[in-house]
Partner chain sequence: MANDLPFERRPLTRKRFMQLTAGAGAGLALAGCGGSSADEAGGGGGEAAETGAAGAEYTGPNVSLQFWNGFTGGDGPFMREMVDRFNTEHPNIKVKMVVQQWGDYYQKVPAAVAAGRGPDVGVMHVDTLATNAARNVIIPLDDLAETLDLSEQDYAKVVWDAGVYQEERYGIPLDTHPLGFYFNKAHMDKAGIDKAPITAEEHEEALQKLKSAGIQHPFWQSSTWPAHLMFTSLLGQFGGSIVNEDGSEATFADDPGVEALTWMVNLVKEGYSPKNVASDADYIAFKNQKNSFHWDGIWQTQDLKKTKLNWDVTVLPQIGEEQATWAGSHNLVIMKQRRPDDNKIQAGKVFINWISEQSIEWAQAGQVPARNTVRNSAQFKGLEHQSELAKQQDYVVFFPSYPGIGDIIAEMEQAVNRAVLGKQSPQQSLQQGASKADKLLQDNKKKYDY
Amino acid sequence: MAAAGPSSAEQAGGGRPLPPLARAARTRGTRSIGGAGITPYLFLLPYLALFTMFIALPAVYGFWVSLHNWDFQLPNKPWVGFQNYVDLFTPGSLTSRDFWQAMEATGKFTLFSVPLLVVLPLGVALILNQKFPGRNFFRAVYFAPYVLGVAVIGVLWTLLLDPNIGVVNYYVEKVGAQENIAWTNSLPWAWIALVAVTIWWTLGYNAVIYLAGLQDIPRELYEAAKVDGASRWGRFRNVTLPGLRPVLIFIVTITILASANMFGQSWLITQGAPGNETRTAIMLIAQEGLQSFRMGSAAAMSFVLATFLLMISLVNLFVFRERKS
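Which structure does this chain take on its own in the form predicted on its own, if you write just that chain?
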């Protein structure tokens, strides 16, 4: 009988037989490359359990609720199918006018706040990325408001913006205003107040994320740009912005989502005034479900809003995607 030829492992070693321990290590390495086993899934299992429990199952249950005339005060929850969704897109229905007015208010707030919350924190981060005395102190000062909860922010600015006793109007009069400004119940001042408060509250968070992205850009790129004669604007446009592309995508996306889900500021500061001009979609959904007890209609509104936000996020990712030259 012919002797068995050398194995592939022995051939890789020049035809010399491998020691048993080396052969076992080679075999284990091959197996780990070919199939990782269940170890990665075990690490992902806790997150999968939390995602299923707190996101997937509530979403499925919410969709089921949206297919019913769901009233907590009624013993039965009649099945209505997609009627709650049809009503939202039917002019003259009980919910259509209020919903699209709230969606318009949400769009206005998003349009007014997102550009400022993308540009201003970038400028602050560029300044705080420089070396100067007290830099860490100013970093903490800009981030400090974000630590406060929305309830604290709402109560604080309700008092500051009060037309009669508010500190803001006191100083406005000092600079020459003839009458008190109704910051919380007149247009356009209500929108200016909501946007300004939101910027003051969340600017530091975006600035910290930008700052982390700036510190991750290699300094050698800036030095090479200087050697090539690039101006300060040229270095910003050709080095800083490309280096911040992943961070910029993240900030634009989360800022759009956060602005479109604005609730606490309008609920606490303006109460949707004047009229319902500053009542956002989330505020209407809360009133529809928790005050009027029409949970089916509120759930349908939630899914329509979520669909719009999903489409906007996809467009955002498409616009900011990395293009190959």
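Please move on to the form predicted together with its partner chain, as the form predicted on its own is already shown.
Only a single chain is listed, so you will not see partners or other molecules.
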């Protein structure tokens, strides 16, 4: 690479013969690209096959489905063109009201949960990165809830948070609340409960990734900063945060996607209550497609949701892009 720079510059500079070394580098470079042949592609092939089979083809098929009134058990699957999409954007249609309510619910949940799920685990990771007795124990404790399935945490918190017979309210009352808090079926409490449960459940995962990132930051940088007289905050801002940048991008991206795909918590803990206020987009899509067997409109909903997520991911990439100063 280093040799390629000057050589091309010289080439641009005129018909002077290339120095032997540069020429060698150049030919070697050319040959190595040509000589690699199909090897890199072979390495990519297994994933490509999986990707094609389980993502690309189903997506194309799903798009095809979204252009019909599709029920796999009915011989007649009428072609409707983009009607399923048009319906989603037509107030008063069969699907629009529920869909946008679910999108709003999804948006709210993402908005409330992502900042907390990005910041809190970082705090936890910073603490767990210190040296103190019992450190490994606490690392395990914070990660523990994450190993539980959504079924388990769903049933667990449904009982704990029950407005009338739950343990949480028992203590809330002990500390002097006048009335039961309806954690699972009133607003805003249902959102608070869902966000809190999600944080409790998945905080450990993000924390572990931060922790790995923190351990990758060279000690010397901190020492150098200390020597230069940087305060604790200064070291965090100028050493830790920049050092965590790739990790931070990763965490923000996956947390947004995970929150936007939230399903199990709403399904189990609030069941969408009150009314449909906490029914997320994925929950609606599952009901529409798998219970009502309206797979065409469910597929259309999925594509609209996917488009939104794509846009958010693009914004995300743009915000975190490498700034050249």
